[in-house]
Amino acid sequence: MTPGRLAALALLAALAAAPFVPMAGMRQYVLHVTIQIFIWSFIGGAWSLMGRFGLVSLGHGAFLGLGAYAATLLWNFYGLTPWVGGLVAVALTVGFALVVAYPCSRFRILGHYFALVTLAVGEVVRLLIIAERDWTGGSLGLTLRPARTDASLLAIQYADKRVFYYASLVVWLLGLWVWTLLDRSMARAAMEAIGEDETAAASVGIHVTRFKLGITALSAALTALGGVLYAQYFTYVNPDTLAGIGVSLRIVFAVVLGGMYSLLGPTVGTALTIALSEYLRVIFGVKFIGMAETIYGLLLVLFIIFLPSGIYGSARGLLRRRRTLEASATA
């Protein structure tokens, strides 16, 4: 077994045992922060499936909001278990993503024009959620209808945070597995060719529209699944935290910070942003509202200029170059 796999197994064992480690009264808080990291890392990884191939979406908040709100509304008004409602929410989100993506691919809306289209779509979904206040609660948000017991498998509602810790861990690992499968498939080469030049890719027999719709549908499905898990854990959904430009930029920033071209880049970026947010909240409280967003923006500018591959991606590239130089020197 390679050292990399041994390290991965050791990390997985440590994560599995973490909820039972004594934390001097900080267990609930640490679990809460870690669950958020897993969920947002999964969502960031879903975004990077598109972003790494040049499909820069600023509207993933729409997919996230649709997934969260659809599952919540189906449970609140129709009593449909989230196990089924989540699948319906994912299917609805995928259908919506294809409706948006098909004309963009058909009419070759690329680059910043594609980003602007997705930006508008995200805002439309947010405003639609606010407008339908009789169903969604408008800008005040919507609380998940509580189950009859504190531990309900049917409603996926548990008072014990350890349940959601392991659930979010499994979902995070699922996202890494999907990312790895795509990275090792022929679809990666096709999408890289499409990202470089669609005309050249089509000339060698690559079905451009099919591949672009496929990667968009996959990214939207995973993002919606992340939204369903978010809603079940927080038992509250709000258009400002789950839809629109704000949450979309949060996803993009975390991925760019960590590195969209590497497997663990979104996880590293998400962990850093959440840790920074918690630190600023503890230090400043409500004295400097918007301080976190200001620092995020400044860091984003700096990293785009000096570390375009992100923290994890740049560190990994540096280690690879060092190993290559050492091997050349030894030879």
The other form holds:
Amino acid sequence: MTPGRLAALALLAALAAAPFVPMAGMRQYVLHVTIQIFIWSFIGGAWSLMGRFGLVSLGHGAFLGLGAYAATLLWNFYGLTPWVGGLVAVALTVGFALVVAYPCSRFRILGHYFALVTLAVGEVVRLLIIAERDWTGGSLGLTLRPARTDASLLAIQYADKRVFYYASLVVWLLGLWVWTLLDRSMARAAMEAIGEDETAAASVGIHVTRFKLGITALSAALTALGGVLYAQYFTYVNPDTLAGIGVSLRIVFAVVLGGMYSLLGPTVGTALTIALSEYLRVIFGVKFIGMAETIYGLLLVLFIIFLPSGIYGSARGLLRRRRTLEASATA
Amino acid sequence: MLELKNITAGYGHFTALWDVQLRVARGEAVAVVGPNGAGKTTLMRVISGLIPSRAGELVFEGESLAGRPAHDIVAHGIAHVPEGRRIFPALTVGDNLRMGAFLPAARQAFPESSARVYDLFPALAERQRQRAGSLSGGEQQMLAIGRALMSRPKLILLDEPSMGLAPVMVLRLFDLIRRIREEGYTILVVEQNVRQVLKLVDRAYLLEVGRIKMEGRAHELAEQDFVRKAYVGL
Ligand SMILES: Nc1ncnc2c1ncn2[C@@H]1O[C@H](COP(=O)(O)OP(=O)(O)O)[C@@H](O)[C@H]1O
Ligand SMILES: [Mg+2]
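Having seen the form predicted on its own, could you give me the form predicted together with its partner chain?
Below is the whole assembly, all chains and molecules, this chain first.
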């Protein structure tokens, strides 16, 4: 077994055992923060499926919001279990993503223009949620209708945070698995070629539209799933935390910070941003409410300029280079 | 092998090609020459499916390919080496060739095809693991041609392969194209370097403002007075 595998197994064992480690009175808080890290890392990973190939979306909040609201509304109004409602929400979001992505691909909306279009789309979804206040609760948000205690499983509502801890751990692992599968597939090669030069990619026989739509659908589906999980955990959805520019940019910040080209980059970035905002919240309280966002913004600019493959990506690259150097030195 | 009948094409409201007729027989090398902006690149793009034709017919080996998308055209055996090379600069030389063999049939033949390409272009073999963007202009052009060969095409479209190369490199490149031709590939080449290309091909077309002005055997065309004055520079 390689050292990397061993480390991964040890980490996994630690994560699985964490909820049972005595932490004095901190357990609830630690679990809460960790669940958020899992959920947002998963969403960041979903974003990076597109971002790493140059499809920089600033509107993933749209997918997140659609997923979260669709599942919540289906439960609140029709009593549809989120097990089914979540699937419907994911399907709906994928459909929406394709409706946006097809014209973008067809009319070659790339780079900055793509970013701008998605930015607008994210904002439109937020405004729609606010406008449809009769069922969505508008900007006040919407609370998930509580289920009877004997219907916990059906409603996916649990007071015990450990349930959500394990659920989000599994979902996070699912995200890593999808990332790895894609990374080893021909689709990755095709997407890299498309990201470099669409015309050249088409001229070597790559079906450009199909791959772009495929990766968009996958990214949107996972993001929507993240939204459903978020809604189930917090039992409350709000247009500002789940749609629009704010949340879309926060996803991008975290991923760029950690590194979008590596498996664990989005996780490292998300953990850092969440840790930072928790730290600032504890230190400054609510005095500087916009502080975290300002620091993210500054960091983002610095990272794009000096560390484009992120903290984790760069550290890994450095390690790898040192290892090959050592290998060539001993050889 | 390839036949274009009354092909009309353009961009938006602008028509860049009018009623173009063109034939390439199996094993032939054919050139399209003409001044800048004549529509040569547009013609290549129409053949390779990168832009649709508005009217006319495009028949390749007895099958009508008009309106087919680019990835489908490659699968039928037409490889396009686009103007300006358009290699994938961030990928290695080896990965660029791998991308050239993207389609399943080509992927299966990858070991033979790559051996053949490296045989034709030894410079690429030495630089397999180097980023393609770090190659010289001539090497990049070889890579672009090599990448096209990886799809195991029957017909190769070359759009201004000598563009931006030093004179020595141009001569080497034309030698290489000659060798590729001797291997049995059919070639349709667009060139500004009329004198050189007319020595390479069997027949040529003269394209001006979107229309075919003249066609004929390469040596006959080279003798034509105004072709000589306008393009050969003699
Ligand atoms: N993408 C494009 N959009 C609009 N017009 C174009 C485009 N590409 C070429 N053209 C126009 O089409 C005409 C033919 O161009 P082109 O086929 O590139 O000529 P050539 O390759 O012979 O220099 C030119 O007038 C050019 O301005
Ligand atoms: Mg041209």
